[in-house]
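Take a look at this one chain, the form predicted alone, written out in structure tokens.
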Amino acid sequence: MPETADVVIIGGGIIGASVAWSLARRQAGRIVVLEKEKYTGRGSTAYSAGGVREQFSSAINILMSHYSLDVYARFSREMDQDIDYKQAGYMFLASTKATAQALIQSVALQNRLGVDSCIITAAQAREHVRDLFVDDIQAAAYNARDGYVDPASICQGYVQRARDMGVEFRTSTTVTGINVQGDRVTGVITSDGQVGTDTVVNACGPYLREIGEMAGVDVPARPYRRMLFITEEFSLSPNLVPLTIDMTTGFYFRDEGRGLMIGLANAAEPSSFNTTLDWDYLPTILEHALHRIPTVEDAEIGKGWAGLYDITPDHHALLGAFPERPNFYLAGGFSGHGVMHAPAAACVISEIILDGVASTLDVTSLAPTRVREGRLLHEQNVI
């Protein structure tokens, strides 16, 4: 007989693994996760900066983070997996009147939604990061609960607990097609054969659009390269350095081992699947780094890596299904926020699939149809 499953999840990164766990704990039946890499969590999850924060400017992103950080705070205990959650904080720096005003408004919204972020002075920002240049800073925002985690450990925690409940993870398995009859998906074609199913979850990050095309839907998400560089041993503080973001330029940095992680998106780079580290772009990053942290001139760059963001037109996730494919669910388009929103996304997607609607959080604003309908959201705190 042909193989069948109640749910097939395409993508074995942090999103696919967390969705599998969430569905399994609700006894959703036989669940199969398909991952093209040799190991789970080896795609975009492995190349994430690992930042987790509640400091967003849209209500739904704030609420998604608030839920997820609650989960991460107890993850090691409940999932029996250490995730190296360092609550070093996040700090946003505004050097223009416009960005300062936007930052103040964002913090006010965060406070109304139960987030303990606050506006701090330039001098207070310098207390968090020694040698920080603050002469041009008009306002800064800080939240001590924010910080960073180990994405690979989170993914493996979800994978192991999902396996304990019977979920099957198939690695080195490439999806080559999707069967459709009428308006419904009926199965997934892979390099190892076919799996019949009535429920498919597209959780494959930068490959969302390609998998969507196989199902006959146009997914409004595109892959973009993001690069990080790590210095050799270099310290800015005896304490943990918060993940600090210059809102005017997009330059950011945080501790990474004994060194410093620095990054800056190349706004001129087109969409691609390119994950080659571009050392020629490093001088541009260092130019902004030297402005904000002059002493970084003494640091040596030791290594770096590149990964892919799956970015939507409004930098918000796509959660749910298109009406023309009601059993083909999207869990992606996180635009760099997949690690910090994985627990919330997994929870609401399992509710949408099993109950018909999400009840833990109202995520109707994240419906995939919003883009083609022109109901775009706005998020200013993106990097």
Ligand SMILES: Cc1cc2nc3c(=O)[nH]c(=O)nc-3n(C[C@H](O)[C@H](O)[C@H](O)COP(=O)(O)OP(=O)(O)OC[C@H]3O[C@@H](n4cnc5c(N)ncnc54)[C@H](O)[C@@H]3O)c2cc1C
Second form
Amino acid sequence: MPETADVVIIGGGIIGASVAWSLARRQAGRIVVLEKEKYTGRGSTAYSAGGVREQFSSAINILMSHYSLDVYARFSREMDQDIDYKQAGYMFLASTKATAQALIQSVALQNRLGVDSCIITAAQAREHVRDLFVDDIQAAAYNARDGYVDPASICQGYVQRARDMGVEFRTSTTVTGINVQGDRVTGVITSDGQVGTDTVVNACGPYLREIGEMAGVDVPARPYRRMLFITEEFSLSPNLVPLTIDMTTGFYFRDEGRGLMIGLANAAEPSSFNTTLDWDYLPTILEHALHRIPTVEDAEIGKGWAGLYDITPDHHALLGAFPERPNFYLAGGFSGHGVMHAPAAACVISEIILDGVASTLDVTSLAPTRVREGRLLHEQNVI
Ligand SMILES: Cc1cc2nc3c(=O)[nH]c(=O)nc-3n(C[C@H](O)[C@H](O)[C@H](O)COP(=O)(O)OP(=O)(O)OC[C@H]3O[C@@H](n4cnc5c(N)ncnc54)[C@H](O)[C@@H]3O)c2cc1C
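Having seen the form predicted alone, the form predicted together with the named molecule:
Below: every chain and molecule of the assembly, starting with the one above.
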């Protein structure tokens, strides 16, 4: 008899693991997670900055984070796994009239949706980060509940608790094809044989599109390299520094150990699977860092790393199925927000699969069809 499962999840990162846990909790039957690496959580999840924030400009992103941060606040107690959730806050800095106005509008929306963010002055921003250059700052926004977590621990927490409920995580197993009959997927082909199923979840992060092609759907998400560098300890010697984002340039930083983590997306870089750390890009980041925190001049750069974002045209996730492949579900395209949105995404995807519709949050706006139908969302707080 060929092997079968009620649900096959492709990808054992934070999304695949959290979806597996959510489905198992709802007793969705035999669930198998297929992961090509030797261990779970070795994809983008391993390279994340771990930032979690409610400060977005679109209602659905705010609500996804609001739900997820509640889960992370209880995670160690309920999942028996410490996730090192540091509520250091997130701070957005606006140095133009337009960005200041946009910040004020998004904080108003966040407040209406139950988030305790607030607009602060340049002087108050400096209270959060000693040595911050604020002469050009017109407004800043701060939310104390934002902060950062350890994505690897979250992923492992979900994996362990899902295993406890019988989910099978099959590592070193690459999905190479997907069987389709009529409009439905009927199973997956792997490096280690086939698994028949009536439900497939594509949680492959940057490989979402490749796996989609195997099922005959055109997934509107592309991989992009993102790099982070870490300074050695230096005179700023921060204790807890909020994850601070310069909205005009996209430069961001937070504390990491006794130094700072600094990053800036290279907007000119095309989509690729390249994960090489480009030290030639460091001077560009440092230029922005020196402007915002002049004492960075004293800092040595110790290390850095590169990973992949899975980016959609409107920087919002893709959650759900295409009508032409109704039992092939996408949980991806998180555009740099997969760690902070994993609990909400897992919850709603399991509701869509088991109940036909999500009830915890209305995620119809995140349907994958929105891109080809031109119903793009807008999010300004993207880094
Ligand atoms: C530098 C950087 C900083 C980031 N900072 C943040 C942040 O501060 N906050 C935040 O929320 N997010 C952040 N992100 C984004 C976040 O890391 C991702 O959104 C999240 O990890 C996506 O999780 P995932 O499970 O979808 O993908 P992944 O972790 O990539 O998991 C997908 C899995 O699929 C597997 N796979 C792929 N192809 C196959 C196949 N054919 N067969 C079987 N398995 C396969 C991969 O091996 C991988 O393990 C950052 C990302 C990077 C790169």
